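What follows is a single chain, given as structure tokens, in the form predicted on its own.
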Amino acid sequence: MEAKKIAVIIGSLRQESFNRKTANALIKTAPASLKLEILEIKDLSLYNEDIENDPPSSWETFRNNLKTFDGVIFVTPEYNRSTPAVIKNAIDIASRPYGQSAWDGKPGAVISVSQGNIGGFGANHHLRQSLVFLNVPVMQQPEAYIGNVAGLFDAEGNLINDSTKIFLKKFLDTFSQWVYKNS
């Protein structure tokens, strides 16, 4: 069985962000049934319908790349009880032009990452609202809220917390089943 290709979209632009470290931990933990790859969103200009007839090449590249994936995992911080603007911008760009959404039907999952105790609960659920509209079947369980993230990685960015490693493995094993069921 060929591995399903999964886009990992990171909602923090900072190169050394805990979200990027978590995404890299996911890539290292992925079962053989999934091939995870970071799909960068940092170079996307803000969505503006006025330029949809002649969109920037970064929009076209992102849309076309996203279409090659079998599913998507969002790794998001929480900004003011919501997702960062860069994730919403990427969602908007790939959902257009109307009727040509690159998200349509792709199985998805959300992991929120926070230095706080509640692990980005607000961002996680706010993002899920947009994904429902886009017809992205989002895995319900296990929910993934990674809190107190500052103590989970070493200086080189390696995940060092054993219970988080076990959780991410369970999450990805379940997500693999979700992708195959919803593909």
The other form holds:
There are 2 protein chains.
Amino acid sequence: MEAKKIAVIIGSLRQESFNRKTANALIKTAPASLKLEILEIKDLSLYNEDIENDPPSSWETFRNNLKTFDGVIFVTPEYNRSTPAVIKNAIDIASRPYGQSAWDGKPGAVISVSQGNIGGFGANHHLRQSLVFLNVPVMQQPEAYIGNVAGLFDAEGNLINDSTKIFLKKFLDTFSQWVYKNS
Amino acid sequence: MEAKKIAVIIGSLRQESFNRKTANALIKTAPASLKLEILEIKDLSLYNEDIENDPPSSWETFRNNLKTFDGVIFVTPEYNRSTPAVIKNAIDIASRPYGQSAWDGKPGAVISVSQGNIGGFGANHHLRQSLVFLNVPVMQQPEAYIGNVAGLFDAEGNLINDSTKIFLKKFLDTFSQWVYKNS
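Which structure goes with the form predicted in complex with another copy of the chain, now that we have seen the form predicted on its own?
Okay, now the whole complex, with that chain kicking things off.
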């Protein structure tokens, strides 16, 4: 059976982002049934309906790339108790034009990552609200609120916390079943 | 008594946006106690903590301009049951650098605008969640969910619906009291 192709979308533009480190840890942890790949969103200009008739090439590339994936995992920080603009922008761009959403029916999962205790709960659930509208079947359990993230990685960006490693493995194994059932 | 200076922030980039028309109607309706002015956010590049040490001039201009206002009214559409990226980006940019938020303590109000029946409820309350964290005292009542907006304006963008005119007047009169109490 061929591995399912999963887009990993990172909600932080910072080079040394803990979200990117988490995404890299996910890629290393993935079971043979899933092939994870980071889908970059940093070059997408802000959505504006006025330019939809002649959209920037970056929008079209992103929409077309996204359509080649069998599922999607969002890894997002929390900014001001919600999702960062960069990830909401990617969501909005791929949801348009009307009737041609690249999200429709694609199984997904949400991981929020934070340096604090709450683990990005606000961002996680704001994202889930949009995914309801977009008809992305989102894996409900296990939920992933990765808090106090600064202590989980070494200086080279490797995940060194054993319980987080075990959690991410369980998360991906469950997500694999979710993707096979829903794609 | 000098009028309080209120920034109106519009969450849509579309030229013929109903949000911009609503903002213009607010400006025309404002009582003498408030001076409303649109504060543009379209040229703000996406927030990236990596460039905070040498931020784009557009970020600094926006932060400094915002600080000159006594209050803020957000007029936002709903994209995928949440706020558009452009308005979240403005919120995040003016909230940084850490400890220097331009929002802190500035009285605010939220108006959501939609062509549908629900009136942008999802966007309205996602925005309110961020404003909790940012310590923006947000006027609670009257709530403003302006639905079925397409029928409220004429071809020149003038508000022609009488009950909406009355509502916006009441909204601004109450907001004026709110601003005087909280600034």
